[in-house]
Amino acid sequence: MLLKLAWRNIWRNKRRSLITLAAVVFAAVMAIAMRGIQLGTYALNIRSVVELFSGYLQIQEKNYLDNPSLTSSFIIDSKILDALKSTKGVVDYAPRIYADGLISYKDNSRGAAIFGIEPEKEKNVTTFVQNINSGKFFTSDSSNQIVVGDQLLKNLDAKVGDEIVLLAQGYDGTLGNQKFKIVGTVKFGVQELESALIFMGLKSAQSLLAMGSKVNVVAIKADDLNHLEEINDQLSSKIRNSNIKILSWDKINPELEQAIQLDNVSGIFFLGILIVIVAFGILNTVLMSVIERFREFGVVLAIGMPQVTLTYLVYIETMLITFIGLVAGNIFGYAINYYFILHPIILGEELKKLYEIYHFLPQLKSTLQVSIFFNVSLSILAISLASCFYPAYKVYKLEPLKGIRHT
């Protein structure tokens, strides 16, 4: 009976109810669309950055993150290989060596960051191999060929095809030196990075640095960002090595994680303001509706209806309007987010250049994460119910005689 009565009361003043309904729909659509674009763009840029070089996860020696040196290395044994191959969600992996060295060409010498990689493996894990600016990328991990940063080549006053000498302190403390041939250059858009990068084959780096079969890092590509915690747990349980740590992208790239968190807080704050504004609109509608019916409430109270029942009636009316608005808002929000998944917003030239500097894709893309619809709907429902507390309280405190005399 209360549900039927509440439904009829809602449509007694159709204009006011439709305005309130429109406000709920608008808030739900805006919140879902904005949150979808925000989280979708985060995921897009995270994938862009981690697939450029770092990988979704990394296997490291336990002290490597705090002390990235050659001594913080490990051997990829059969247990690690079996874990990588048998874990669901792992697309591929790429072993690496990181070291510092000195590159010399004629009278020019520069400090360099050496990266020993397996090029065929890296193609399946990262995209930096595609950032060739001139020449080509080497195909063998044991050749004497290297690829250097575009700015480093200019600083050396060398060109593709020239031979250089590379010096570096090895794992055992000895100084290794070897001749290599520059076969290509890479360009990332960050001059500081391009002025120090050297890529060489993994086996060549192990020979130069007296590493044997040790590596510093194994970069891992996952099938989905949302599966990283599950993949991490599976790998940890299978490897069971106290000297090995498995880190996700946010631990490897803390600056990116902090930037996303900062932007995320501002987005949530804006959505909070939007929902609070809608709450005041609902409060005004419910309060006016209650005050207009004080005389009716006084009559039903006088003939014996409990005040708690009238309070329930006010809440049911609010829930009905909010529920209808949320259903419509979720449908429209889903359609908008789906559209922006198929047709991302492409940024203009100035923003495009800024995004590309940080290796972000210059576009805004949405997502259909269930948590977005659930959280937005729950927030609007909660704030709607909270906003009708005061009108419900006035009904609860209403005396039958005062209600009948109300004009």
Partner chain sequence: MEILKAENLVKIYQDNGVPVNALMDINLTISKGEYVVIAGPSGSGKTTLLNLLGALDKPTKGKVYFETENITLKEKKELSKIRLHKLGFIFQAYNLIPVLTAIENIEFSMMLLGIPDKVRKEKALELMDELGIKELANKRPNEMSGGQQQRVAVARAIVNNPSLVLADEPTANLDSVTAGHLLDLMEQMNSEKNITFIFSSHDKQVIDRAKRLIILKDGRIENQ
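Residue numbers count along the first chain shown, from 1. Between two forms, the rigid core is defined as the largest C-alpha subset superposing within 1.5 Å. Model, not experiment: these values are computed from the prediction. First, how it differs from the form predicted in complex with its partner chain.
- For the rigid-body turn between these two forms, the listed residue at the hinge is K251, chosen from V327, F373, K251, N232.
- Note on conformational change between these two forms: the chain splits into two rigid parts whose relative rotation, smaller against larger from C-alpha fits, is 10 degrees.
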Contents of the next structure:
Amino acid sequence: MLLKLAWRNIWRNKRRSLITLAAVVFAAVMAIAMRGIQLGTYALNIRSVVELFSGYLQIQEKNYLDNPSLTSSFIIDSKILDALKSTKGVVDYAPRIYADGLISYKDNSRGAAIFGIEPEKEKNVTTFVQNINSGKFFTSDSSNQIVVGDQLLKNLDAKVGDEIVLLAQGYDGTLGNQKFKIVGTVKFGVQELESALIFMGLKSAQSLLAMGSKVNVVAIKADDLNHLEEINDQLSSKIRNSNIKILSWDKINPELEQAIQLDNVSGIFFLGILIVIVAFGILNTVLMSVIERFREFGVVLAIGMPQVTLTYLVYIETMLITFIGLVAGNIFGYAINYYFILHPIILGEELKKLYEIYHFLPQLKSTLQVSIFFNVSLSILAISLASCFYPAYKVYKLEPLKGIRHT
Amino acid sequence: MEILKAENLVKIYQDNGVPVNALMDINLTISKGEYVVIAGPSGSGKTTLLNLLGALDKPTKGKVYFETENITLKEKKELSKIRLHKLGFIFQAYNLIPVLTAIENIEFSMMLLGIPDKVRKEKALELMDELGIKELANKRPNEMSGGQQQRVAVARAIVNNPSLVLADEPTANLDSVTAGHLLDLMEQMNSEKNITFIFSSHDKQVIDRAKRLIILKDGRIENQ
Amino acid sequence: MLLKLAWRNIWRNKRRSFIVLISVVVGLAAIVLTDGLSNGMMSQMLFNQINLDVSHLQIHKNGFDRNKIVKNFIPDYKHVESTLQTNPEVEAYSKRVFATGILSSASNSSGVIIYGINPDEESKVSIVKSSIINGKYLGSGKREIIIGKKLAEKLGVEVGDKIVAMSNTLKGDIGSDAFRIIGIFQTSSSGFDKMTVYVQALTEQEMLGIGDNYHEFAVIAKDYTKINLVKNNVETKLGSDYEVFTYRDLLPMLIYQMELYKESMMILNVIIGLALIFGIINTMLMSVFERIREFGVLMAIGMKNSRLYLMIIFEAFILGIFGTFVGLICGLLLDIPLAHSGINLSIFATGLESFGVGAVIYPVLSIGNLINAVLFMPFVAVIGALYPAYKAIKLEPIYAINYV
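Next, give the form predicted in complex with its partner chain, keeping in mind that what was shown is the form predicted on its own.
Every component of the complex follows; first up is the chain already shown.
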């Protein structure tokens, strides 16, 4: 009966209720679409960054993250190998060595970031091997061949096929010095990176740097961003070595994680403002509709309706509108998010450049993550409940006689 | 048997800071089954007295006993309960709930008592039949005439079998023929169901048909 | 007269007007606050970059920017120096020797940019001197070096330790020199701290074998907004042997990001405006229907539709202006103390530092965006009143008078 009464009261002033409804739908759709695009794009960005180079997870020597030096290295023993092979969700893995060095060609020399890699393994873990610009990638066991950043080649005034000299401090602290042949260049669209990168075979790097069979990092590709925690736990418990750490992408790329957090927080902040503004609209409407009916309320109070029941009525009315608005908003929001999953927004030329600096795909994509719908609905419901409080309080304090006399 | 007793009732309003003596020293006893009309010119305090007797308002001084219980000191919640269980109200402007049909309006106070859906409907229909307004059951207030609305209001007032019905100028908005029918109805309820009625009115027809007449003037009872 | 009527009508239902007012105020205050924060973040990014090593204007030998090699030093630095000295817009400049190379400690090595500077000159164009957290800034001593905190951590060195720097010399062989670390600095950019070291210009010139030559002039102008004037002047005087870049040329992405942000502020304004419109339509509708009878009377005594329409629009407009005004004040009141103390976003600091912002954001208001918002809100209120006002003039006077 109370529900019926509330329902009919809503339709008594159709126009007003519809506008309020529209406001709720607007807020819900905006919020769901914006959150969808934000969270969807984050996942896209994370994937494209980690798949480019870092991998979803890395096995590192425990000091490597703070101090990436040759001494922070380890040997991939059978325990680690078994763990990697037996853990569900690990797609593949690739061992790496990293060192700084100096590259010289004729009278030109440059600082360089040297990576020793196994291209056959990397292909299954990361995508940078595909970024070959000219020439080709070496194979894992080919010795004394390197691939360099495109810009580095230009800066050295060298070309593919030339021989260069690499100088680097080895594991034992001595300076190593060796000739290499440039067999290809890579291009990521980021000058800083391309003017310093050198890739060589893992074995070549191990001999140049006197590393034996040690490596610095094993990059791992996982099947899903959401499985990282599980994989991490399993690997840790299988490897059980206090000298080794397993880190997920957010630890390896804290800048990316923090940038996402920052953007995320500013998104939530903005939605908060949006919802509060809509809440004021609801407050105003409910208050007006309540004050309009003071006389009616006075009569039912005189008949003996308890004050509390009357405040329930006010709440039920608002909740009904909010609920309908949320249902519609969720449906529209779902449709919009679904659309942007199928048809990601392709960014324009200039924004594209900006995105490429961070190695992001120049796209905005959405997601249908359940938590978005749930959180948005819950916040709007909560705030519309809160905005009812003042009108409901006015009703609670209403004296029957004052109501009857209200004009 | 005494149902209502007023003792030295005084009501003083503040009107823009100026005290207005609405009621002065009213003493009154009403017995079960009486049919009382409070008459008097406008401003004489009729509505104020009715509101005090119906526990809608509190006196400045004095006491009101309902079924020997002092209701002047009771809390809002308890008063609301008494009004729901024991009292019925009929207003000058009918004051039905506009979004509910006639039968739903009658069911409304039963709902407040927690009577189940089915029983409610049966009882409401039965009562409407008795009052000859069965055909109005599914009409909304704005589809009914004033007389029809007031009949529904009477039904709403008596559906919970109150011991006392208070009616504030119930005929003021009705033509004399319709008013006559309404009075017939209430007299019938008074005699058949032994419900006590207290009216406030300055309608001559109502006053003429009063079984007991109380005349108010300037906040005091003139006759008795 | 119409305005007066509108004004009085607003105050008839104070509570209702007040709630509409509050929503406008919240909207505007929110805009002012977000604007201040984002704008503050942007200009912090820009000024931090400028203050690190970008400066307002850089002068090199033509071709240096594309290929930063040792032999691309400035052919006649004295000529450049005298040009700058005669330019009244120039506040300060610093001559820099530039080299990329490797820095090695006993435990690790790292690729770096080695700047050779004259310490006094450099302290007038960059904040490196004031960013020293350990030890001291460069003085007149030879073979001294200051490095960033991140780099010191990576190399495992402290103030007082020795490190070896290696770089290509002019002749083409590898020159190396041992340096003593006399200071460690920490700036707002972790990338910069990881990559950049400073030594005495003389020492580096010797190490590279380039005589007394320099690679770069970093110039600070008196007014950075007039930097293009300086650029044009310097360019014409120096001729085509030199390349002259302003910070806008050197930081194209950052400049672009700032432009982008201005557009996104516009979108933000529109969304907040839309959210507000719902509330305004509803309130104005209610106030119109409440006064239908009154409007009927006004129409009956001969008030023209257009005037009635205008009156209702005025009511909304006044509410809009009033709300905007109060919102602006609230937003400013929030912003001003924050502009002094800053907002500490250290939870996100790593992210911010990698953008070169720093953990504490000081809101800065951009007048342009504020003006937009201030003009926009009353306009939104008027849009919200269009439909209710239309409803009002559609009334028939007779119906309206009899309306209850």
